[in-house]
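In structure tokens, the next block holds one chain alone, the form predicted on its own.
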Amino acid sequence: MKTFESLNPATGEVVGEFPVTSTKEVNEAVARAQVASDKWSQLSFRKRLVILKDWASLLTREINTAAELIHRETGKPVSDATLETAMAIEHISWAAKYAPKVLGSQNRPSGLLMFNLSAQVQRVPFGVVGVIGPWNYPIFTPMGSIAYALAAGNAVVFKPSEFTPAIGVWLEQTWQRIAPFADIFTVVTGTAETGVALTQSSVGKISFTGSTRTAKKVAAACAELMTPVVLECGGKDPVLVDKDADIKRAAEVTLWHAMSNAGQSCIGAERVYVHKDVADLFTRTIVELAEKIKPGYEDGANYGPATMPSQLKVIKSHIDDAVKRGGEFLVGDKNAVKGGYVQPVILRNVPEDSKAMTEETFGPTLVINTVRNMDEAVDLANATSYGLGAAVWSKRNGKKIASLLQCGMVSINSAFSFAAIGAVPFGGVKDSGYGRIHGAEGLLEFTYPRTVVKTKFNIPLHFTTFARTGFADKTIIRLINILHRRRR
């Protein structure tokens, strides 16, 4: 059997060795999940809620184990890994609790023309959902699909990133300890070929998180089989700082927004547009704070190494291009990329058409550009092919500014907050993908609507027959006139 190793990006130690699941094995896993999905979907919402709550309780008891494993596989601080796991647990609980309310059958009005009929909309699970997860948040991000798909009555086959398979396998092992029967939630490990096999299998839906480039390939593969997809892709998230913002708080949170998890967040801050009246104060404040943070693997480090080594070249190329185009270093220098780590980098006056402003950097870098007003800030924030998240800092104008931004999520006087709220959807527009996880929308995403219309009682007039009479036609016209004709 072909295998691969998961390596600690900070130390190089082998975290574990895992099988490269073949196409045949993926198809077999999906087939078993299809059998399990029939039994799982037939359980009541209440029974599924109890099982999912048991899972959340088990993960809570073993949160330290999960955090330590994430720490070893990604290099991120244990504190960040703990927060990530806690957020994942919260989403399991929310999905289980609200699935009955969101997905319960709904009676709809049938209208005067069809008054003798009852109309109902039912939500039907797809059967098996294939989830392809990322490495930057290896438990939180995929759980936004896994938990909601399970709560909706689907079985799940999960392919974790080849950089973080250990946490995915551990997740399956915890599920097996509380599962009522086998194959409801299955993990298949492997490299890109395993992910491709999952997209070409007989799953009912695919939920993918990753780069826009790969997402387009996933969408194309799924289109061949008419398999619906949820695509959660990258971002180039802006931060807009108005002149009435709490500058100290804005600087503190924006620094974390940009640098936490080594900048490896699809909703991480990459661009700041700050009002000219407070630009100097904001810049001085964030620079002073940034000079105190440091990367590392040991206790006390603020963030870890680059989990995927190839991203280091991208980060360096964006820094080099920004400086070549006239950008100025406020923090860091051209030698910020050292070994597997990237030192904090803050630049200013970077041209809007440079790589650092148009492409996702996915590193602990931040560009600060000054604007005349918030109208200019909004125009620049929207001038991107991405549309995932954004942050607005303003005491009085936050909601107004937020309403003008072309993105799926906005936080006002905070950052990342929408990701932790189970009730709201998570996802983007444009090159940041389509479909939603989390919230009621996330539950609906993993079902399809089925309309059921039933005759309650017969009436003398028959409209849906070749024997329809002239009197029936006149009755239709009369009713339509009564309902819809307006006097001029």
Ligand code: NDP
The other form holds:
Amino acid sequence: MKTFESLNPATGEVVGEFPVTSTKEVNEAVARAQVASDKWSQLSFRKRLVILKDWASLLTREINTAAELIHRETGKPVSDATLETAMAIEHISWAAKYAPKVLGSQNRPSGLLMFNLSAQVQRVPFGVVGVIGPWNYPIFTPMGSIAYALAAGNAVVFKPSEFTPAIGVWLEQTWQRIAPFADIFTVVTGTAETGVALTQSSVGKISFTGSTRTAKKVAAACAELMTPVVLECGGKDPVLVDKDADIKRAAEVTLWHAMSNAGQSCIGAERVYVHKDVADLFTRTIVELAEKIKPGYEDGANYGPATMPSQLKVIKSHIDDAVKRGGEFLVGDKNAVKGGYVQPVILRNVPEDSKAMTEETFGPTLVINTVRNMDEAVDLANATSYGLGAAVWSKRNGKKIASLLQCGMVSINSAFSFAAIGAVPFGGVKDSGYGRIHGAEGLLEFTYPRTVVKTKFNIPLHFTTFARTGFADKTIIRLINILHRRRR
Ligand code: NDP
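Switching conditions: you have the form predicted on its own, so give me the form predicted together with this ligand.
Below is the entire complex, every chain and molecule, led by the chain shown above.
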């Protein structure tokens, strides 16, 4: 059996050795999951709720184990790993609780023409959902698909990133401790080939989180088999700071928004557009705060190393390009990328067409550019191929500005917060992907609608027959006139 190792990015320690699941084994896992999905989907919402709540409770009891493992495998601080796990638990609970309400059958009006029929829409799970996950939030991010797909009655086959297989396997082990029977939730470890195999298997739907580049390959593979997909890709999230904003708070939260998790967040702040009247104050405040934070693996470090070492080259190339093209360092310098770590970097006056402003950097870097007014800020915020999240800082105009942004999620006078609210959908537009996880939309995403109409009583007029009479034709004309003809 071929295996691969998962390494601690801070120490190089081997966290574990895991199988590279072959195409044949992926197909076998999906086939077993298909059998399990029949039984799982037939359980009542109430039974699934009890099982998912058991899982949430077990993960809560073992939150320290989860956090320690995430810390070792991604390098992020234990407290961040704990927060991530707590948010994942919240989502399991929300999905389980609201699945009956969101996914229960709905009666719909059948209309005057078909008044003798009842009409109903039922929500049907896809059977098996394949979840392909990233390494940056290895429990929280895939859970946005796993919990919602399970609550909707699907079985799940999960392929974690090759950088975080230990967490995926641990998650599967915790599930097995409360599962009523086998194969409802299976983890297949491996490299990109294992992910490819999952997209080419007979799953009913794929939910992918990762880069836009890989998302396009996943969508193309799924298109061949007409497998529907949810794509949760990267972003280039802007922060818009208006002149009436609480600048101290905006600076403090934006620094965390950009640098926490070493900047490895799809909804991390990458660009700030600040009103010229408050640009100096905002810049001074954020620089002062940034000078106090430091990366590291030990207790007290604010963020960890880059989890995926190849990202370091990308981060460096964005910094170099920005500076070469006129950007100025406010915090950090050309040597910010050192060893496996990136020191905080804040730049200003970076040209809008440089890599640092157009491509996802995924590092603890931030660009601050000054704008004349919020119209200009909105135009620049929208002038990107991405459209995931955004933050707006303004006491009076937050909602107005938010309504002008082309993206899936906006927080006003806060950052990141929508990700922790079970009730609201998470996802983007443009290169940031399509489809939604979380919220009612996330539950609906893992089912398809089945329309069922039924004859309630027979009437003497028959429209759907070759024996339709002239009287029936006249009745249709009469009814349609009553319904739709307007007097001139
Ligand atoms: P990828 O998009 O390549 O990987 C995401 C997941 O997809 C991983 O599980 C990966 O497996 C799997 N995968 C890779 N290729 C295929 C394929 N052809 N078919 C099916 N599955 C596949 O992201 P990376 O980890 O390489 O990160 C690259 C960049 O993506 C980052 O620098 C960052 O900009 C962005 N990113 C965005 C994330 C987000 O939250 N939106 C999360 C992670 C990354 P494996 O890991 O085994 O290769």
